[in-house]
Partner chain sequence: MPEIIKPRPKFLTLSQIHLPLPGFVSILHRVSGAGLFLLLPWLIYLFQLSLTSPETFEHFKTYVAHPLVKLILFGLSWAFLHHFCAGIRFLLLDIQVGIEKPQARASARAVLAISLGLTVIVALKFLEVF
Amino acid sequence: MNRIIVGAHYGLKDWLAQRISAIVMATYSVFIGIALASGGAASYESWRALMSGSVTRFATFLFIVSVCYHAWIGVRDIWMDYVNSVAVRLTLHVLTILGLVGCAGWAVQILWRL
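Form predicted alone: structure of the chain on its own:
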């Protein structure tokens, strides 16, 4: 018996990407949590000093990209599972991508403005 498998076969790659992005987000959250708990952001000046370092900026950029990619995979799967109309699904995919890119751009602009 031959099984014919159809579909996009996102499966393992997206599962792994979502887990890796979750690890990046969790690590960043712990890092920022420790910085906040130690008084590293008690004032605007100390917050600015914390966020002005190149390592922190890079980590924040990775966090932003991870959040957007993690959200994309999750929302895309919801649209693919529950929206049957191809036209509506495509519209929702495009709107989701535009929204995520807009949020990422806004976050990076805020980050680089410090």
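Given the form predicted alone, state the structure of the form predicted together with its partner chain.
We keep it simple here and write out only the one chain, dropping partners and molecules.
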């Protein structure tokens, strides 16, 4: 039987996901930063128009997903580094996942109501 009995086989996948999500967020942030600096949120109308455009909506959705996945990997690493008790760590992992999934849903809902 070829069973993987060592732990960290998820390392490469997460390492890559952390970097891809980082590039998505960095690119999005630069574009939104430029839009904001050139008065994109000067009034409610302009801000809403900016965020409800289909391209922005597509990009914002990707940004939200990236933030949550990126935060999951980063925060999980923090728990793994500093929390030694398995029970406490598992609880924190679960709470982190639930919190982030909830946040993603909430943010998407704000976006899709526009």
